[in-house]
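Below you'll find only one chain, the form predicted on its own, shown as structure tokens.
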Amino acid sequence: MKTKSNPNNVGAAVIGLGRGRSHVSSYAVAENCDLIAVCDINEEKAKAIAEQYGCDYYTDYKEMLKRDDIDLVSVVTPSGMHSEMAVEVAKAGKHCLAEKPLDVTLEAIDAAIAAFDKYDKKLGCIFQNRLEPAVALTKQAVAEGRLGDLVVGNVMIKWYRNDDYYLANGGWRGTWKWDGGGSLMNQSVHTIDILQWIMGEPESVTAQIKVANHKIESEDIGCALVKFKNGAFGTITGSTATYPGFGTSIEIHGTKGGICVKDNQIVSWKIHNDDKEAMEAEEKKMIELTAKVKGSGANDPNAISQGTTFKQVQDMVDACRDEKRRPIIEGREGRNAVKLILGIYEAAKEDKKVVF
């Protein structure tokens, strides 16, 4: 049986070994952390990964949660299972890092948040794209008022997934029950989170969704027009039907300038400065800062960069070791993007404006 190498280390475990493999590899190299166990209903997969990383494996996550040497658990299962499993993690007296979205209904998300409050444990939600330098720099510029009053924010997630992607692992992706939707709730949720994180709280939304190129229940393309409470507008296009995949774009505009990000690289940084040379020099500097960023999931989910996932995993480990420290992205943050996406679905299905 795997044991901690140091009693002061955080003992970590992972439930779900699809996307969860990135959590496993992150815990395996995180400081002050020992990967104790992994769990998946596919025993062959669980055993193989356990052997690779020198840890124990389970097919029943509730049995795994009985262990006293596990302090932190990543829940990386189909989205509609996140809250139910996270609540069990809280009841077992352990901290949790849940994958996005935190769940597919606000009721389920609220139940998870309440459970960790009740048992006084920490809940983090994976939104690692917030940690990308291009995104963090954009957020900082907006927070400092450098773009002036916000006018419009545009995000486009033009990805492609083939039919095999939707059929894999029991075909849970693209279902309303387990995926909570399609290209908006699964692939686009990261970028929609960034849009509302930077632009502010939404006031209303109108939208359209449809299935264009897959045999799935939910949408593979969705378009929305958002009005934010600060008066700014926002547009969202999220798709897995845009062959062969054209990447992700984030554009934020204000009365004093705008910033454009493409696949986590700053491609335009134009903020008003009476000194034109200084303005151009700043743009050049910002473009160079992110020029070497790699990894896009436009046509291959395995091509997504894992660097920021590791940063968030390490942060969660550090938060578990320090009672006074909160996770950099808490579970409550997982509610906002889902609320907006659910509003988009309601607006599209009922062909009306949804007011939040």
Ligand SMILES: NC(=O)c1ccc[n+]([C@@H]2O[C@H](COP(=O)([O-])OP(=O)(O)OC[C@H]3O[C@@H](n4cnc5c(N)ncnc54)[C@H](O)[C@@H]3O)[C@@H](O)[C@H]2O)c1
Second form
Amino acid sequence: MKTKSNPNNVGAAVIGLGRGRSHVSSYAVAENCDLIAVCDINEEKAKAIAEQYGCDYYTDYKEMLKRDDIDLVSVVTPSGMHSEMAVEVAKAGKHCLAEKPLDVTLEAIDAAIAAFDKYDKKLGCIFQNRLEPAVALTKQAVAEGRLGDLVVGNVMIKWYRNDDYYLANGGWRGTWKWDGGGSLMNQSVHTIDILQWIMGEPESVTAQIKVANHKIESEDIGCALVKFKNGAFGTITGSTATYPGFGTSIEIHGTKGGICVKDNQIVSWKIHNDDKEAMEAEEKKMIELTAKVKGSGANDPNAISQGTTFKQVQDMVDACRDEKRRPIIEGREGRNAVKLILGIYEAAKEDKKVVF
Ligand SMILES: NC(=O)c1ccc[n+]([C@@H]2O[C@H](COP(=O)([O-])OP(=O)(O)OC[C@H]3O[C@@H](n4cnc5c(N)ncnc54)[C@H](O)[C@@H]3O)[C@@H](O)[C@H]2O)c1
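Got the form predicted on its own; could you also share the form predicted in complex with the named molecule?
Every chain and every other molecule in the complex is listed next, the one we just looked at coming first.
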């Protein structure tokens, strides 16, 4: 049986071993942390990963949660299972790092948030792209008012996934029940989260969705027009039907400047400065800073950057060790993007403007 190498270390466990492997490999190298166990209903998968990492394995997560040496649990199962599992994690007196989306309904998300409040444990929600330097720098520039008043934010997530992707692992992806939707709720949720994080709270939305190129229940293309409470507009295009995959763009414009980020690289950074040379020098510096960033996942889910996932996992471990420290992205933050996406679905299905 795996034991902690140091009693002060955080004992970590992971439920769900698809994307969950990135959590496993992160806990395995995180500081002040021991990977204690993994869990998957697919025993072969769980056993192989446990052997690879020298930890224990379970096929029943509730059995795993009985262990006293587990302090932090990642929930990385199909999205519609997150809240139910997270609530069990809280009841077992452990902290939780749940994958995006936190769940697929606001009721389920609220139940998870309430459980962690009740049991006084910490809940983090994975949105690793917020930690990408290009995104964090854009957020900072907007927060400092450097772009002036926000005018418009445009995001395009023009990805491609093949039929095998949707058929894999019981075909949960693209279902309303387990994926909560399609290209918007699963793939685009990261960038929609970033849009609302940078632009502010949405006031209303109109939208269209459809299935263009897959045999799935929910959408593989969605387009939305958002009005934010600060008066700015936003547009969202989120797809897994745009063959062969064209990447992710985030373009934020204000009265004093604009920033364009493509696949986590700054491609344009134009912020007004009376000194034109200084303005150009700043843009050059910002472009160089992120020029080597890789890993957009536009046409391959396995190409998603692992570096920022590790950062968020280490942050969660650190938050578990320090009573005063909160996770960098709290569970309640995970609610916002889902609220906006659910608004998009309602607007599209009922062909109306949804006011939040
Ligand atoms: N942050 C990111 O970049 C990122 C990338 C991919 C997926 N995800 C998220 O991760 C989650 C999982 O997606 P995925 O692509 O890994 O799916 P997947 O189907 O590849 O893996 C899910 C795993 O959960 C297991 N599982 C299902 N029910 C279980 C149960 N009751 N107990 C234990 N294990 C169970 C399955 O056997 C499977 O191995 C989703 O919420 C998805 O949105 C996030």
